[in-house]
Every structure is written in structure tokens, then in C-alpha cells.
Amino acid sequence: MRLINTLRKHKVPYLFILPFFILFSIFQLYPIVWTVWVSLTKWNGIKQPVFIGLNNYNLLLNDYMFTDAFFNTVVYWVTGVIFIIILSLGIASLLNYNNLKGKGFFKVVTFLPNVSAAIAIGIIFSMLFDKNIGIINEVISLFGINKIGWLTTVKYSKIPVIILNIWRNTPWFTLIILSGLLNIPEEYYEAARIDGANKIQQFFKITLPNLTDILFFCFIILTVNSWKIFNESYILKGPSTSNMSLFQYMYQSGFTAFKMGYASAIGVVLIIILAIVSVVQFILMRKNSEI
């Protein structure tokens, strides 16, 4: 009674709100419990599902192609948020100097890889990578080290999905760090030189503080991109399930095994990390704000 007479009390503020309520519900919570549905039920995407309670779940946890997609996409996750951010705070900071000469190139050429296309950028990668006439093993013999596999070798198969990750996606972080760093007013260094703060004094006692809250955004939006890898792993293949990522094997076991119910335990199983991930990161925001 109590919620109804505060909408009827509040109803225009609800009306303007209620259309974003239907489009989420259309296009966001409706996928996810059918999801949810299909996951319990065996379905080749054709015949009629068939309801097999939690077997798919169970298979997961005895499916090794799971475990290393998993433990793949856990090393991409690991090494994208750590490289990106330090090399996105460190670009941003650079492009963010004011006596750096040739500004507008740097800029230029520090987000040419956001723009490319991602097929176009994995075909270039596979060539950079390959064993007998890529650029890099040509690079490293050189300096009389042997030609390495990258894409045939399940040692070193994640190196070029790793490094392709991080060139990717660097800019895009570098222009959301870059917009915070302009926003840090200019008297906080001005006081900070007056006082005797040297550079390295003045990046961790005024840049840093006051870009936590971006670097707290930048954390989860690489987390959520990282667990849903797929145009790097898919087109830099190795051996097996060496590089796989959790995402495409889920693609794999829809789309070309037709395992429709297990593929969206898959996804269920990525909800529920995104979840975990995403109630974290609130609450140590919440905590951060609260300092």
C-alpha cells in the first residue's frame, strides 16, 4: 500500500523513467533468465528443449576444454587490467605534458589501433607472429635466438592474444585517463612546486588520488571486456584449447557443436563472475567515497 500511494504521489517523475524499465526488461533482464531456462535444458537450437535439470553445470566441472578457456581468460584478464592501466595512466600523462613537441601525431598515432578494424588487426598479428615469415622471430634471431612458434606451440600461444589485448585496448583507456588528468586543476601542482613536491612526489600525491575514481571505472569496464574476449583468441588460434577464451569456447559449443543448453551454462557461469565482479567493485567505490 505504502509503495503504490508513492507512486501514484510521484507518478510523472515515474513516466519519464518507465521507458528505460521497459526497454532493460525487453532487451537485458528477458535474455538473461531465458538464459538462465536454457541452461537447464538439453536444446540443439531446433527440436524442442528438453529439461535435464543441472546436468549441463555438472559436465562443466568435468569438461577440461572449461578449465583451460577459464584459466585462459583469468591470464588475459590478469594481464590486461595490469599492462593497460599502467600503460594507458603512463601514455596519458605523457600526451598530458604541456612542453611534449608534436602533441597532435603522438595522439593520433596513440589511438590509431581503437579505430582499425579488429579482423584486419588479428590477419596483421597472425602474419607478425608467424614462425617461418613473421617480423618478430626475424627481430629475435638477431639477437641469436632461435624462431619461436607463437601460434603452434602451446608454451607461448597467449603471448600474441595477449599482447594484441593490450595495443587494442590502451588508447581507449588513455583517452579516459587523459579526460581525467585535465580535470585536475592546475594550482594543486602549482602549490605542490611551491612547497618543494619534485614530479614523482606530485603523481602520487595529487594525480593519483585524484583519479581513483577513474581508474576504479577503467578496472571494471577492462574486467568486463576481458571475460568477454573473443576476435583475439578466435583468429590468433594455437594448439587445442591453448589461447581459447571462455567466450569462445561458449560460441563454439552454441554455434558449431549446436550445444545450446551447455553453451548458456557457459554464459550463466560468465553472469555470475560479472555479478561477483561488478558488487565488488560498488562496494569498494562506496567505501572510497566514504574516506
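Positions refer to the first chain, counted from 1. It should be emphasised that the depicted structure is a prediction, and the values quoted were computed from it without experimental measurement. Compared with the form predicted in complex with the partner chain:
- Hinge residue among 50, 32, 184, 117 for the rigid-body motion between these two forms: 32.
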Contents of the next structure:
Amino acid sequence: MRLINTLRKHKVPYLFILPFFILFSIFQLYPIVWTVWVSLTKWNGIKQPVFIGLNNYNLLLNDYMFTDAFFNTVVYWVTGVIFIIILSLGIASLLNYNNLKGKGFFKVVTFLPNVSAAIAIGIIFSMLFDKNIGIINEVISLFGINKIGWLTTVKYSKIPVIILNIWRNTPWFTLIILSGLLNIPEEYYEAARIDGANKIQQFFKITLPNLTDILFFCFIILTVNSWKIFNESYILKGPSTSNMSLFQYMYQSGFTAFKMGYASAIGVVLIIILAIVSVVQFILMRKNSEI
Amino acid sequence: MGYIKARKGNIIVYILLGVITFISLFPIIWMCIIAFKGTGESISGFNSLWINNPTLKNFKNVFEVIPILSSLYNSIFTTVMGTITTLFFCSLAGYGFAKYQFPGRDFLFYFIVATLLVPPEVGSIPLFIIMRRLHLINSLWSVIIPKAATAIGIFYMRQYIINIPTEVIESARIDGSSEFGIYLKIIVPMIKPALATWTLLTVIARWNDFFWPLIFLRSTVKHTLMVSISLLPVSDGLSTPWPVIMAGTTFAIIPVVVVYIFLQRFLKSGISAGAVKG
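Having looked at the form predicted on its own, could you now put up the form predicted in complex with the partner chain?
And the full complex, kicking off with our chain again.
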């Protein structure tokens, strides 16, 4: 009775959020929870699922394709975090440079990579990095380096994927960091200048400390995005598993090999990794802000 | 002295920004150059950097390689419907969260925000099963509906609506507006900048989406542009019809770049409001 009374009293807001919640629950929450259950079964998606406990996870541990994909994704994640954060900090500082003419133009143009489709750019990259006709090999041959089979050799095939990832994602983080830079009061810099601090000191004493929250936000988003890299490695295929991402392996197991349970186990591994990363980050963050 | 030093600094900044601009634009411009090259012209190495006899033939040939018209239609339909539905569901619920007091409000909201850390792609296998049971596989709605209610969308809308003065809503209520009428006639016009930003971001995301169309749209006539493009016959070396393929990718990139250039002025204020004030 009390529940019904509450619902009646607050009918309007509940009605406003209800359509959202119905869609969100059926198409986003429920599938994620269901994934955990599917990961404990053997299932081809058609017959009845058979409960097999943690067997899929056992299989994962002995599957070289899984460990390859896992390792590749770690490489994409680490390179992505390092390069994207450094580059976007640099580019944002440039765009924030005082009395710069054409700021608007540069902002619009440098954001374009983030607007263009990863799949299409991936195809363009596969031509740029082509061993025989690609312009990348032409450029490095000017420096006397032999032609490299970027997408045909195990050793190099991750590089185009890493570059595409950085190229496409840096602009978005530049925009976020730039908005953070604009929020730092100009007086801080004035005071530092009066105290005789140079540009580098200003950067480490004022800019970075004031950006901690935003850099933390960037790190989390970058981590989530990196662990679900799919388009880049799907389109820039290397030999065998040389650049396959974890998420791509999940897709392959589920939608081309129809091992639904196995694929779901990979999905659960992804959820666990992201949970650990965010908990660790959260703890570090708490510690930092206490100091 | 100081003046000269400042100018020197300026020049370095301009040079660096020039390099970044070049790197940002190069793949796109280069794609356009290749797309206009005739069959006889070399497309390899530095020869690919200029066009001697521009031709439109490649764009005609794309039609033979992939069903570009139906793909274009499917992409436009899913982008437009996907954007409209997201704007409606997220702004309506965002308004509910921003301007009403009700039991469970904070819990529900933070619960949604917490799910931001779990990519929905993780649940793609059950979602595929759900879509099959709803008979939506190979229906364009299968890529529209799941993205109509997103955690990030409701978060963004709430952040924006919370800044609207509550007095405006109260005076409309005193004037006898219905609650939904307030949303439609007061809130929607007031959050136009937020809607514009979110339109731009959603259009880019929907148009470029590849994973969901790839798993849900399995028949050729239902493919979106991105799926069709991914099926272009790319292989190693010269056997690949690169000019035709570049004409195909042009269809995928240029429309959304044009939309972006027209609407980008909404982006600066908008995206940062959602990301930073959180």
C-alpha cells in the first residue's frame, strides 16, 4: 500500500524516467547480467544451453588465441593512454596559447579525425601502410630504411592499429583537456610570473595539479575505450592473431564460431578488468586528494 | 626584446599547429585525391599525391562493387531515427532526474552513471538473442532501439537541465501547464544548445557505428554504409582497385564531416559542460 501511495504521489517523475528505464533495462542492463550466466554454459545460441560451471574460464587460460588477444589489447591500452594523454595535453596547451590567431580554425580542423569513421580511415591506413604502394614505406625509404610489410608481418602489424587509435582518439581528449585549461584562473599564472616561475615550472606547479580531475576522467574513459577496441584491429588485419584485440576475439568466438558461452566468458573477463582498473584508480585518487 | 621573444614563441606555436593540422587532415585529403584518379594514373608512393586527369568514374564504379544506395539509405535512416529517439528519451528522463524530488532518485541516477564503466558491447551476445526473439535481426530498428536510452545521454541532459532556474518551471505550473506540457514547451526550447550538441555527437556516433550493424544487420540490403565499406575487396598491393575503394570511403567520411563543420560551433560549450562539471 505504501509503495502504491509513493508511486501515485510521485507519478510524474516516475512516468518521465520510465520509458528510459524500460529501454535501458532490457537492452543494456539485462544483457550484461545475462552474459555472466551465459559464460557458465556451453551454448551455440540455438539449442538449450548446458551448464558447465567455470569450464569456459579454464579453457580460456589454455587458449593461445586468448592470451595473444589479451596481450595485444594491453599493448593498445598502454600505448593509447601514454601517447593520447601526452599528445592531447600538448595540443590543448598549444590551442590555449595566448593571442593565437585562427584558434577557431585549428580547433575545428584538429577535431576532424574524431569525426571520421574508424572503418573508412582503417581502409585508408591499409593503403598508406601497404608494403609496395604505401606512402609510409616511401617516406622511410628516404631515410634509407628498407620497405616494411606493416600489415603482413607479425612483428609490425600492431603499429598501424596503434597509430590509428592514437590518431582518431587524441582530438576528443584534447577537447576535454582544453576545457579544463580554460577553467584554470589566469591569476594563478600571473602570481607565478611575479614570483619568477618559468613556463616549465608553471606547467608542473599550476597546470598539472589543476588538471588532475580531468586527467583522471580521461584515463578512465581511455581505459574503457581501449579494452573494447574493435574497429581498428578488425579492419587492419595482421597475420593470424598478431593484432587481434580481446573484443575482436569475443566477436569471433560468438558470432562466427557460435561459441556463445565461451565468448561470454571473454566478456566477463573484460568486465572484471575494467572493474579492477576503476577501483584501483578510485583508491589512488582518494589518497591523492587527501594529501 | 620581449616583443621579439613573444613573436618567436608565436611562430613555433603556429608551426606545431600546422604540423598537427597536416597530420589530422592528410588521410582524408589523400583519400579524396586517390578517389579522383583515373585507372592509368599511378597510385603508388609519392605519385599518389597529385592528380593529372581528375575523373568521376570511380564514384560510378562504387555502385557496382557495393549496394551503395541502399547502404546510404540505411545509414541515414538509422542515424536520423537513432538521434531523434536518444534526444527524446534522454532529455525526458534527464528532466525527471534534474527537477523532481522522488524516492530512489539519487540511487537510480548513480546506478545509471556507474554502468558507464561497463561497455554495452560486453552484453552483445544476450542482446543478439533478445533481438532474434523480437524478430528484429535484419531490421534497422535493432541498431536504433538499444542506443535510444544511454547512460551518458541521460547524464549529459541532467547536467544541463539542472542549471535551469526552477522558478521558470514553477511559474508555468501556476499558469496551469500540464507537467508534460512544461517539458515540451518550457524545457525543450531552453535546452536547445544541449540538444544541438547531443545531436551532433549522436549523428557522428550513429553514422560511424560499425559493431552493432555488423552483428544485427546480416543481409546485404540491410547493411549500413560502414558494413558495406568493410566488405570492399581490400587486399595487399596493386591488385586492389584502390581508387574505387577510396571513392567508397569518401561516401562514408565526407557527409559527416560536412555536418560537423556546419554544427561544430555547438560543440565547444556543449561537450565540456557535460564532461567537466560532472
